[in-house]
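Presented below, as structure tokens, is a lone chain in the form predicted alone.
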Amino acid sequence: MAVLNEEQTMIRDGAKSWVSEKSPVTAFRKVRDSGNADGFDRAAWKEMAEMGWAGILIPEDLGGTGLGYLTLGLVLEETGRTLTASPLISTALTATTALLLGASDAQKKKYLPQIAEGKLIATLAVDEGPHHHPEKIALAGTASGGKVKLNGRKTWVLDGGTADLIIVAARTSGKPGDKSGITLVAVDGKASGLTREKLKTVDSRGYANLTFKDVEGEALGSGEGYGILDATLDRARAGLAAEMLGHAAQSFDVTLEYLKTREQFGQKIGSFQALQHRAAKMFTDLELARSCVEGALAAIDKDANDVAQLASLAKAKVGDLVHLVSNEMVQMHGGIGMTDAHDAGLYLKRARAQEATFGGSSYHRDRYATLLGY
């Protein structure tokens, strides 16, 4: 486990007191069930802004705390454990790096300081298909003296529906597949030639798939952007990670308290040495997979020069922990856990989206090795 500062303690207890007291597993349900289009509680956002989470990535000249991509993680690692669905990923994480690493200073004061305020949800649109292959971009852009005409369709946008900056990843050059070509476009969620789709999904978060007609936008900074699409989606990759290890931390402590608790046969179910077994693979999978998640969060603090590998390795092993957690959670808790009434499908189904988003556990494996040169 990573050495916290001060700072971080203090951040992180009071995340954990937060969404304890606002933003518990029945807020989730509260969302999904009275079919919130935003897939976001709006409220809980403007508290989680005011509390300092949506700055945490930015500067503090920018209206910002600037305290780093690990700071985030634990945050999101005790929204994580509560299900809370929130822009923390689309916004304070993804496409606030996104603006970091690649817009013009211009920019950067144009959005950063609304976004640190909570005023403006902003997302980044990357994918064109139903699986993760930033290479791929195919959507077409027409660069014009700084202006960016966009033409094609974006897929499984976070946040899609609802955002107000919509960071699209554009080809205007080459082809698909060429690492070449690509620019990062800064597009207003009210332009003309826009249409939005929301999504319907499993776990019940803000997904949108996005059509651009002739949609016109800003290209950030110089223009040439697969660089820092490939370093923004590292850092989203770490950060949702974090997410994840939250969400398996808390699947793991309920059936562990379970297992304590239910009694069969005459004697507490934990006490059955199969089911120890399993609880044991679980506990040793879960620390294995916090330090990869925290050695990515650091090391992009860091600035080192193994983020692409650290933060490939912790989606890898995060996303087979949340399945394998998800799973027994379920299966543990027998009868009960296959219902509604019982927040472990809660748990199974946002796994299976978690796992997903900015490349499954395949993908991020074959990435590692041919990071490593296999």
The other form holds:
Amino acid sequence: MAVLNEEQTMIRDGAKSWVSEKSPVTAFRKVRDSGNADGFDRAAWKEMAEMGWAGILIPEDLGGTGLGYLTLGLVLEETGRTLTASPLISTALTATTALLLGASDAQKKKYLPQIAEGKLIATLAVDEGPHHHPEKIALAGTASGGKVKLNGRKTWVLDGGTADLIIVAARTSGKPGDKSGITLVAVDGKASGLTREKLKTVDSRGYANLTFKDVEGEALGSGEGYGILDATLDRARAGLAAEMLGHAAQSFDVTLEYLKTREQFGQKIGSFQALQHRAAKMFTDLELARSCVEGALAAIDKDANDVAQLASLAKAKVGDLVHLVSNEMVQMHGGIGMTDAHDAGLYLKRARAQEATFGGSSYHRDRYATLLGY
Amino acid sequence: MSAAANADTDLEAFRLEARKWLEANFPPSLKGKGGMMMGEDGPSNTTDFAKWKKAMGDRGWGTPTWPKEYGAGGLSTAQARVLQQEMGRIGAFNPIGGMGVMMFGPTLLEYGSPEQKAKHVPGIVKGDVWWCQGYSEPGAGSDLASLRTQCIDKGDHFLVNGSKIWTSGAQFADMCFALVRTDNSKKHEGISFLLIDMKSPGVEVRPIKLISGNSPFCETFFTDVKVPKENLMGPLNGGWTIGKRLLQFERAGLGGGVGGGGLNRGGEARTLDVVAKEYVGANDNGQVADADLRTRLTNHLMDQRAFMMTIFRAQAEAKGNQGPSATTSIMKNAGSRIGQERAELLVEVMGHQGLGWEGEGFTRDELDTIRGWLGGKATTIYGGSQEIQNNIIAKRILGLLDHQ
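Having seen the form predicted alone, please provide the structure of the form predicted together with its partner chain.
Now the full complex is given, and it begins with the chain already shown.
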């Protein structure tokens, strides 16, 4: 655990007690089973915003607290523990980062205070196919009278069905594959020509595929946006990695508890060395991943020059971790872990969605190698 | 002519006979639909399926090698293989299935009394009686012998109280073969093997919803269920041996399933590399674009090849009369692990498209892949978990001692 200051400790403890009281796994189950088309509970999001979580990255003069990424990571770790579905990742982390890094002062003033208040759901639309490849963006943006006209398709947009503001990464010059020629474009969720197809996914959250037909939007800031997109994604990856860390830690804790209570052959199954060693391996991986996640978040706050490397390191290591722990959670629980009534399956399903979002371990290993010059 | 040549001639005669009969009796509308008809949801009930089941049941070819006296096929193993080949040739499948055929029948033939065999085998042969397995209990999974479902001798009948879990297909089963406790003072020697009519008063079945969204298993409750004395199979308190024998039939039928969804489109099988290139793309050399994924796909392909070669080797050794070799002990773990890895790889290959649950935006193949991935997690748990199989390998095959 990172060494926290007083404010961070307070926020972490507040998050811990809020998720256990207001947003335990049963709350997520309720969202899933109620057929809630948003993919999250709006009343819970309101409470989260009232606690200031929507504005942790937003400077005080724009209505937030400006506490930074490590602090938001502490909250995400706790919401990750109980599978809390909310716009924290889409809005408070990703879209907010894009606005902070790329928007003009006027645009920041227009959107960020509303986000901090929890009144504006926002998201970033990047992917266009089954895999995360920001450099391959093809969705066309053409300048027209101070606006940008968008044509194309985006997939797997987080909270894409409900977002009031969609920040679209569009290609305004060059060809797919070029690491330039990208503009970030702010689009109203109700813009004409925009079709949103809500998806029913394995982790029961609010993703959507979006189709743009002559949709008008406003460019964020001015000039080249690929660098802003890249930096935004690294911050989103590190933040998502914090949620994944909490997810893995909770899966591990629940499994460990089961090893200590379930009896077979007249003894606790945790007395079997084969299982003890697997638990020890998970604990080891968990500790290693924690260092990577906290390191990436701290590097972002310090504006260090190795954020990209650390974000890829964190996403790859914690991706492998949730993969392992979610599988072991089901296996070590045996038959009961296969039932929908048990939580293991919920963690397993969410794990694969987390792994794929903003690039899987394989993508980030390759990126890490490239960044290091291998 | 030598005896071997004679046998070959006979086999060819049987092939022609089987071919003629299959062509006359297999409804073409069912061609290639075996997987769909014999799925987890129990026996299918379409008219053509019923016709086909009746024809095979009457002929006894659904249980080709079982004795003729019970209406079964009475075929030699070689003839049964020919029948299988001929069915494959025209896209036919065996419509008589389920646990009665795979697990209970062989055990009944080995341990049942003449009366029990005469009563229960024909129903399995014809596919009229569907059996379910009452083994595991909430507190008795890997440690099956700790089961507690009570069976008390009431003189003219047994009285059963308790509950069983993972009773596959109990919601449409007619009968249940169950392990029950008839002596509380002993562990393994206090277990009996009992046949329970699922329509008896006091039997209640509740489907269990799995993480895949399916409910192939149930929890089955027995409250003061009266069971006729004649339904005790084998000796009182001698059920463990029979129960274990049945598990061997179960394990023989598991683990070979290194198939996996996502490779069919419109009934056309596609290889893993074609699927990978569709979702991930190809590089300038026509290789799967993601090098890391390509390496892991290759590892899987090698594992799968090694597994198939091991199956063939074990079969060859068994045929060569060397008896069952130690090789078979690795089959369930190797097969289930490789199958799960394939499902994981397919989900990963499909990316966001592999993470759908239902509805628009995802193809049937994609949804089948994720559901199959979830369902497949059970393969390292049921039929003796991966851990139990490893114990068996370590202790029985390798001779390693228990923790002292």
